[in-house]
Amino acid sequence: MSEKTIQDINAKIADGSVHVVTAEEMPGIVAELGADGAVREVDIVTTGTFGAMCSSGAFLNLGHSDPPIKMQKVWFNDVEAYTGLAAIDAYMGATQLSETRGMEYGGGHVIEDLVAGRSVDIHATAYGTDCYPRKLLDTTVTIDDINQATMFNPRNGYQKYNVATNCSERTLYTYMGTLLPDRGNATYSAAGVLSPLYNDPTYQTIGVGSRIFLSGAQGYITGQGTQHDPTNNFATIMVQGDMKQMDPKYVRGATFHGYGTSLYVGIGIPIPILNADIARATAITDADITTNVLDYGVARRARPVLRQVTYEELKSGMIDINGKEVTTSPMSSFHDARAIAGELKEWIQKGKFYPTLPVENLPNTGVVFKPMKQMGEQPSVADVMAQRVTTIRQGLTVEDAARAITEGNFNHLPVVSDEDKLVGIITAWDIAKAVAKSKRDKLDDIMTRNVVTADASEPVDTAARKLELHNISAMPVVNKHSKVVGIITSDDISKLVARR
């Protein structure tokens, strides 16, 4: 069996004889030469991924002002950073939102602006002490004015992602992008064949101290990422690197409509081919990597697996979900992942990058990813909704609706079809406006057709978020056949909160 050491490989880098290939090239080499032959032929396999990595951020040291300030709060371009570190250190999180621009700008954009060399406005406040008497600071800086700008990301480089689709009847805005109703699309992430962690799934060469490509700079893995779940092939890494050395094309702030901000990060990991097991692992293809398609239209704790798919299927642009052809779209860039693997390959070939073996490997067994421990059971919509709901048949009149609301002493009246499926909703306010305008004909003329609904199994907190988001006070609760099984109101939720 052929084997080599990291010292052997780095000596080849030094004398210019190293043979480096990307993870896309390796399957063909192993197929032709076998795993042992590939060890003799190939020294390093480069990988790459470029996608939204929300659990990212930066430590920033601003230097002392005169007179000095011990920042209690600090904002960069109106985005607040965490200051509970020291006098003039701060941590900017990628998903923190601007206080003036909301979801259009956030921490990820601040980090991009700094890496790109753009000016950033700083506003800081403090309570003042004898050694730090200043209470207010306003200034403008670029990354060159900052002592240290260290990207430090607690959770990056997911081995793979679940695929998101939406079987409900309303559009969802998520960290997996906009999900259209009734399986209107499916979104996925991660680089498949180029995925760094899938090319060394037992982490023989990946761990604490491993030198990596991080957004165009040499960075390091500092440990297992948060939510590291190797048992289910959802491994993650914690990474850091010097932002002053980074390339702006691999550091991009992003806004996901209706969800918030994130940061696109580019990561490449070199896999030294030390033995046949590693060579065999790097021969993985998109057809070998499977993941689950989940229905994001269902509450997280009950989210069903609709099917398994391969990355080969996902990259084809179309998958079948329960008999429907659904368009797929990536939330990450395979084009840029390929560019990262190629750039890292070039660095190594030119002697600009020497791989390091970890001082401690990532754990690949015995790690359990647990949900949050909560005190008491989280109530669902079914626990608080009114189950006896008066509905009205489509085609009746405004006067019929007014009579039903008056007799029942409620404010919301779902409208149903002859098949008892929800088709609209009428409120007491709708009726008052119709009467004022002498519109007393069919309900179809005044009812709201795009009804925001709830599912009986979803958490009350999710229902409350929908009410707030759409500025409404009630939602019909419907089953999978669009039949009304209850109604939940803001009053129901307020009463529940009062009882807690």
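Take the two forms, find the largest set of C-alpha atoms that superpose within 1.5 Å, and that set is the rigid core. Numbering follows the first chain given and starts at 1. Predicted model only: the values in this text are computed from it and were never measured. What changes on going to the form predicted in complex with its partner chain:
- For Gly424, a C-alpha deviation of 2 angstroms or more is recorded between the two forms after rigid-core alignment.
- After superposition on the rigid core, the Cα of Thr365 moves by less than 2 Å between the two forms.
- After superposition on the rigid core, the Cα of Thr178 moves by less than 2 Å between the two forms.
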Second form
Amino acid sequence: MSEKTIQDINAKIADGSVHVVTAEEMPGIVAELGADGAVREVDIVTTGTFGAMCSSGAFLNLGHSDPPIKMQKVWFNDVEAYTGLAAIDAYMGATQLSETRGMEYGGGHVIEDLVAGRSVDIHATAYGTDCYPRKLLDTTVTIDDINQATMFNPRNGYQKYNVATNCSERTLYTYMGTLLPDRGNATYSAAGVLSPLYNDPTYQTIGVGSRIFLSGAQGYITGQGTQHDPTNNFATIMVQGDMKQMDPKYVRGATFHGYGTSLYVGIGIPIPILNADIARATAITDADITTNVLDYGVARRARPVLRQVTYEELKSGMIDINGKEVTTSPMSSFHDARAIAGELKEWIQKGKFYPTLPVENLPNTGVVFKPMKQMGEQPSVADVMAQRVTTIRQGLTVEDAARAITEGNFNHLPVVSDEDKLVGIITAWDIAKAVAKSKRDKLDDIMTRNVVTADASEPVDTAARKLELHNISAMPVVNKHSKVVGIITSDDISKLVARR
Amino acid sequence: MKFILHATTEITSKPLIAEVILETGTLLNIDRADVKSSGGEVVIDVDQDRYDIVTAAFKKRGVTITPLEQPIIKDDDECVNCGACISVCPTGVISFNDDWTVQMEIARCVQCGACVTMCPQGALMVGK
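Having seen the form predicted alone, I'd like the form predicted in complex with its partner chain now, please.
And the full complex, kicking off with our chain again.
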């Protein structure tokens, strides 16, 4: 069995005889030569990914002003950075929004602007101390004017990610992009065959201290990423790198409409082919990587899994979801993932980059990605809804409805069929309008037929969001047979919030 | 060939498109129609050889015509070729080349703007 050490490989880089291939080339080589043959033939496999990584940001050290300031709050181009650190250190997070431009511009764009050499306006305030008397600061800088600009990303490079689709009737704006109603499209992320962590899925060569390609600079893995979940092949890495060395092409602020901002980060990890196991792992193809299609129409932690797909199916551009052919599109750039794997390959071939072995490997087992511990019961619609609801039969008149509303002293009157199914809703306002227009006969003419409803078991928070989105003040609560079992109003929710 | 009709409120109530179809005996495909209180905007697709006759018939009725030469504009410096735009396009304008760069078959674009909203990089713009 062939084996080699990282020292062997680095010696070959130094003398120019190293053989590097990308993860796309490796399956063919292993198929032809076998894993042992591939160890003899190939020294390093390069990987790459380029996509939105929300858990990204930058530590920025501005240098001291005179008189000095201990920044209590600081904004870069109106985007606030965290200053709970020493005087002139700040952390700019990628998803922080501009206070003047909203979702159009955020922390990710500030980081892009700095790396691209553009000037950035800084505004800081402070309470003033004996050692830091200054209370206000306004200046404009480029990345060359400040001391450290260190990208530090707590969670990057997901091994794979879920596919998002939407079974609800409404267009959703998410971090997976716009999801059209009724499975109108599906979006996915991660590079599949080029995915850095999927090419070494037991992390034999990846961990603390691994030198990597980070957005055009030589950066490092500093540990497992937050939410690292090796059990489900959702491993992640924490990384850092010098922004002054980065390539602006691979540092790109992004806006997901209706969701917010993020940062496209480019990561390439070199996998040294030390033994046959590692060679075999890097022979993975898109067809070998499976992931779940989730319904983002359900705004809960556990979104329903609709099916499993491979990256090969996803990249074909079309997948079947419950009998419907659905167009897929990536949110990350495979074109640039390939460019990164290629660039890293070239760096190594030219002796500009030497891979390292980690001082501690990423944990492969025993890590559990826990859900949040929440205090107290989360109230559901059933807890706050009124159970006694007056309804009115379809076919009755506007006058009947007016009488029911005045007698009951409420504003919303669900309309039901003879089978007791919800068919519409009437509000006091509808009746006032009908009277003004002298349309006093049938309810059917004036009722709203497309009724927004709630489910008794759903959390109050999702019901509240529905009321807000539809700009309404009440919803009938129905069971699975469309029978009205209660009604929930914005007043009920306000009272609950007041009690909390 | 596609063009945009701009009609003022005075004439949007008239059956303009039906009149032009009858007068010119040409099949028209309505790609997109947007009628508001301020007037109407309709994107129409017609065979190239009937373009002049049809647009003349519309102009005679007081409609302003703009040919839809570049319906959607992509800024190649901003585009990262992620392809997020592909799945929201209702007419299948956008696809990948073999090298995973994004290509657009703009003749099919109806300027709905879905891709503009989707693009995380702000690389797309509806052409005027």
